[in-house]
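For reference, the chain that follows is the form predicted alone, supplied as structure tokens.
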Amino acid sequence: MSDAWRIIEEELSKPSLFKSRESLMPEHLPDKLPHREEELRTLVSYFKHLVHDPGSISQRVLIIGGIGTGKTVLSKLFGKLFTRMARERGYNVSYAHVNCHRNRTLYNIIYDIARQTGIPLPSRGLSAKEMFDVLLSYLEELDQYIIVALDEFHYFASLSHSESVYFLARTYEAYEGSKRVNFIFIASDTSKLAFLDPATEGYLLRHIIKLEPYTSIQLYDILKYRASLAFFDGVYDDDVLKTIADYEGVDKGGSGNARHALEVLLLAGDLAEREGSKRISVEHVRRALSGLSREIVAISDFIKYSSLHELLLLLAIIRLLRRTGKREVRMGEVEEEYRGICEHYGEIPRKHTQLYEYVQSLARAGVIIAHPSGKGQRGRSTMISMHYGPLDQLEKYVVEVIEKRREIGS
């Protein structure tokens, strides 16, 4: 028997602390949302017309809140349960959740809506508005209504032409037929939409659900619920949960980020299991906190949908800032660092124009800060900085993501 076989066999024979590891993952959709009941109730009230007077209006609701306040999970749970109850009452209502970071154009958004609702659309040959007309025709023929959640809408709004945002926000304004498409716009805060024209901005701000950061008591309740799903009995105690909740609670100086709190609990469970411990201790939590920065959690969603060369450029920025110790670096320096990284990985570097677009994309997502060099500096350049840290942990994380991405050939 080989050593590798023996190691794998030994690890597989060890009992696990987890009964449902995925219950702590960011993409997990739980059956209930502690401390978001009122927001869920409000969301339902905005869409009641779909089971009382369907087609009478096209509703627009804006959900805003910081990272880890439950925007995405609130919308998804609402969509799952509301559409099921509507169908039980005889109304054909569907829900589509579109990530605007992954789908960065109006065309891709409309195509993804159709894909999720099972409506066949041609993949090419039509404009975005023609695609939407075909989508509406199918909905009319099927007597179907849809609720479309546009997640990270501020990213799409900052990237797209104003007419694309206007089209989504005010599609049915002059339409007299049955209104079959409704929207939930999800953004981090209203300031990210401030560049819109006043009419469109005002239209989006009519119905707002604002999610505040979680307090330590609220986070404790969330952790207790998720831990009961994730771990076997006797694996953790209240001190473990309270330590995480007190660290992250907005009333205790934290950011009130439930996602980060759950990731800390997951990592603490992994550390305990790797050591062969039968219980998760507060010390496991401390070690998890030291190894999982809030900043990594904050940019993980952006990284998830970024291209390989966006990640290589981000790595160049991190390494250059870390090595030089400067507050900000020039675009030219970043490009030189990026070319060296491409050489290391055997990748063909992108041209300046494409790299500049990547920089703008990173800046729009809030991962970096980019601005033109000011007066008194020799030559005109784009200056780049980051407020995230520690940079060594960020560098390690981005390198891991790059290497995994290259392994699967994307």
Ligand SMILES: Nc1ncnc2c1ncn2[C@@H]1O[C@H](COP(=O)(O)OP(=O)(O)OP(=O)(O)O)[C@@H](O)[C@H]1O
Given for the second form:
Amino acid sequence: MSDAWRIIEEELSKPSLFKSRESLMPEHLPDKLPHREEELRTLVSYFKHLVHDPGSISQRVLIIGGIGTGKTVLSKLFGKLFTRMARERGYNVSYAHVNCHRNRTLYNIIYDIARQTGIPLPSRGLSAKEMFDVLLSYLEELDQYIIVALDEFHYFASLSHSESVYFLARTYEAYEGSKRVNFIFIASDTSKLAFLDPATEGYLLRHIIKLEPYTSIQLYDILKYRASLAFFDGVYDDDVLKTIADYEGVDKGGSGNARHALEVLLLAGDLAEREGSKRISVEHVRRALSGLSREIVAISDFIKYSSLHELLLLLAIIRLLRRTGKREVRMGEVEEEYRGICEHYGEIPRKHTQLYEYVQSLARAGVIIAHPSGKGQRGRSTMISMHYGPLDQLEKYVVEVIEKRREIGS
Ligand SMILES: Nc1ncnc2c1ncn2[C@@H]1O[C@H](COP(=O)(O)OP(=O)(O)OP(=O)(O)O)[C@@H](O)[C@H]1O
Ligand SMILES: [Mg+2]
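Would you mind giving the form predicted together with the ligand, to go alongside the form predicted alone above?
Let's see the whole complex now, leading with the same chain.
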């Protein structure tokens, strides 16, 4: 049996800590939302007319709350369950969740609503408003009602002409026929919407559901529920969950962000699994916490697939930028730093052409920025800078990866 074959077989037969890793991912839509029951109830009460007296009003509700307070997941879960229940009672209600960050024009938003609700709109030749009219007549013909959630609504409101915002938010008010379109607007806070004209703002702010940042006790319940979906029994204990909940809880000085809490749990699970450990320890959580600044999450994918010398070169760049405090450094200086680091680790330094290749690939991945030095500098050189930070955390992270890489000898 070849070595490679054996390695693959060994890796595949390792028991996993995860029963369902996906259920910790941001896209996962859980079946219940601990500590958002009241808000769910309120949301239902606002849309009751859809099963009691459909067409009587066009409802619009604004959900606001900070990052990771569950705005998106609350709206999606409501949409999924409410439409199912309405259908069971014989009402044709559907839900469309439109991300205004992705769909930045009125045209794209309306097109996306139609796509999600299965309404065939001609893809060309119509203006946004004409498309909306076609959408309305389809709804009429099919006797269908829709709830449209406009997530990250403040993006749309800040980018689009006020006319488009007005159109989406208010035009329908004057519509004569049966009112078939209902809105949920989602934004991070009302101050982001403050530039709207007072009438539109008043219109939007009539029904508000405000999601407060989570406390540590609430986060503990959320983590406990999501961990039970994701991991096998005995993989985690209360201490692990409490450490994360206390770090993130708003009452303990954290930001009350459930997304970050779940990311930490996922990373701690990954770290434990990679180490071949059978359980997640508090130490894994600490490491996950220290390693999980948003920037590191962003570049860790790249780091996973880079070679040892690429990482040594990245370390040289980080150290040099840190030590000199300069905005950018020259390739020549970086190479010198790199040779020092190689010496420290007992590695044979790679040649200039190879290092230049590494710089290009780091730049392509967006980890660093590299450009030729301009005129007025002595000789031509490549200048290197980095947006990411803080650099000390990044340095620690890269050193950790390098050391692990050297242990396994790859
Ligand atoms: N009460 C809850 N129960 C279970 N999971 C939750 C709860 N609240 C939030 N989550 C989870 O936390 C993560 C973040 O939630 P969500 O994406 O809804 O936040 P958000 O308020 O929309 O944040 P952002 O402002 O960044 O868009 C998701 O994975 C979501 O499933
Ligand atoms: Mg969201």
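Residue numbers count along the first chain shown, from 1. Heads up, when I say rigid core I mean the largest set of C-alphas that superpose within 1.5 Å between the two forms. The shown structure was predicted, so the numbers you read here are calculated from the model rather than taken from an experiment.
Relative to the superposed rigid core, the position of the CA of residue 312 differs between the two forms by 2 Å or more.
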